[in-house]
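Single chain ahead, written as structure tokens, the form predicted on its own.
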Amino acid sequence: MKIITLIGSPHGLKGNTAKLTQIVLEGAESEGATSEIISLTGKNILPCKGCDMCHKKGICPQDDEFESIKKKIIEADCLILASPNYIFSVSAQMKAFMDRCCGVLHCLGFEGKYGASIVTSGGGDEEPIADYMNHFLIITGVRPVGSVWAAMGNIGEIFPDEIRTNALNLGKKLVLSCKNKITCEETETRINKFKDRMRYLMQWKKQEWTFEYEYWKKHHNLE
């Protein structure tokens, strides 16, 4: 089982977000998963230009690493998103990735995968950001199993036992949920509701968004 983890921190693999992520992955690897961490530097994923080519052709024309990262996610079993709290939201690096996934969410292109979210902050307000990232996972077709966060200003540089345990358990839960295809009624309802919304959108824009319309015909039984 393969996990792709995206870390949207300007501190890369040396920051607190990466440190908390490593504990989650430790739990996942204890259940037999393998993992790859991708640091979103701000240069490997550029901002979306709103050109609509992903809808029309299925590929973004920008010269960066988005398409190769998207391919790795599609080939993996699970996706973890990790971001610091930057002004009550995800970092610019993580937001750039999310915005570039417009075509992915139109097609629920990560459908069938499982996921989780990780947030760190200086002083709090992590839960809404974790919920936001998990919502993003849902509208791309991923089934999130939960989240973990830490307010570093309250704990110093060492994660207390409670947070460490929560992080380890989240990693284990992610792998076991994926292995056993565990579903949650609320998540399934949200995925299906968004899928119905996108189905209508595909029918409305079928003349313009040719790639996505054909994708829906092939993968989602669109008439």
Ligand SMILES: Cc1cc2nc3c(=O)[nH]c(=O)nc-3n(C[C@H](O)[C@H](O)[C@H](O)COP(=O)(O)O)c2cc1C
Given for the second form:
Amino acid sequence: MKIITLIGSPHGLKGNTAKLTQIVLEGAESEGATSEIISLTGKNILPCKGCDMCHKKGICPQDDEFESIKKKIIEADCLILASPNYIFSVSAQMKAFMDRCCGVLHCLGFEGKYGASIVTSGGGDEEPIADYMNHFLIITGVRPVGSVWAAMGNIGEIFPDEIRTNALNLGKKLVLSCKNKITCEETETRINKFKDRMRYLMQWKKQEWTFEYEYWKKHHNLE
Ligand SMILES: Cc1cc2nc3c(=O)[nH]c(=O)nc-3n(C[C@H](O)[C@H](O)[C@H](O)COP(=O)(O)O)c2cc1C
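Please give the other form, namely the form predicted together with this ligand, since only the form predicted on its own has been shown so far.
Everything in the complex follows now, all chains and molecules, and the chain you saw is the first one.
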């Protein structure tokens, strides 16, 4: 079982978010998963230009590393999103990646995968950001199993036991949920609700967004 983790911090693998992520991955690896961390800061991910080519052709025309990261996620079983709190939201690096996934979410192109979210902050307000990243996972078809966060202002070099336990358990839960294909009613309802919305959109836009219409016919039984 393979996990791809995207870290949105400009501090890359040396920051607080990466440190908390390492504990989640320790938990996941103790249940047999393998993982690859991708620091978005070390990658060239340009902002979305809103050209609609992903809807029409299935691929972004911008010459950067987005498509290769998308391919890695599609080939993996799980996706973890990890971001620092930047002014009550995700970092710009993470948001650029999310925006570039507009075509993915129209197709629920990561369907069947499991996921989780990780946030660190200076002083708080992590939960809405974790919820936002988990909502993003849902609209791409990923089943989020939970999230973990830490306000770093009062934390020294070592995470308190409670946060460490939460992080380890999140990693374990991710792998076990994926292995056993565990579903929860609320998540299935949210995914299906968004899927219904996209089905309607595809029928409306079928002349224009030909790639996505064909994708829906092939993968989601669109008439
Ligand atoms: C531009 C910027 C904006 C930030 N905004 C917030 C914020 O709104 N609330 C907060 O509690 N911490 C905020 N922080 C602090 C970071 O979220 C915190 O230091 C985080 O743990 C950094 O993670 P990293 O080391 O992985 O980059 C901000 C930091 C920066 C640089």
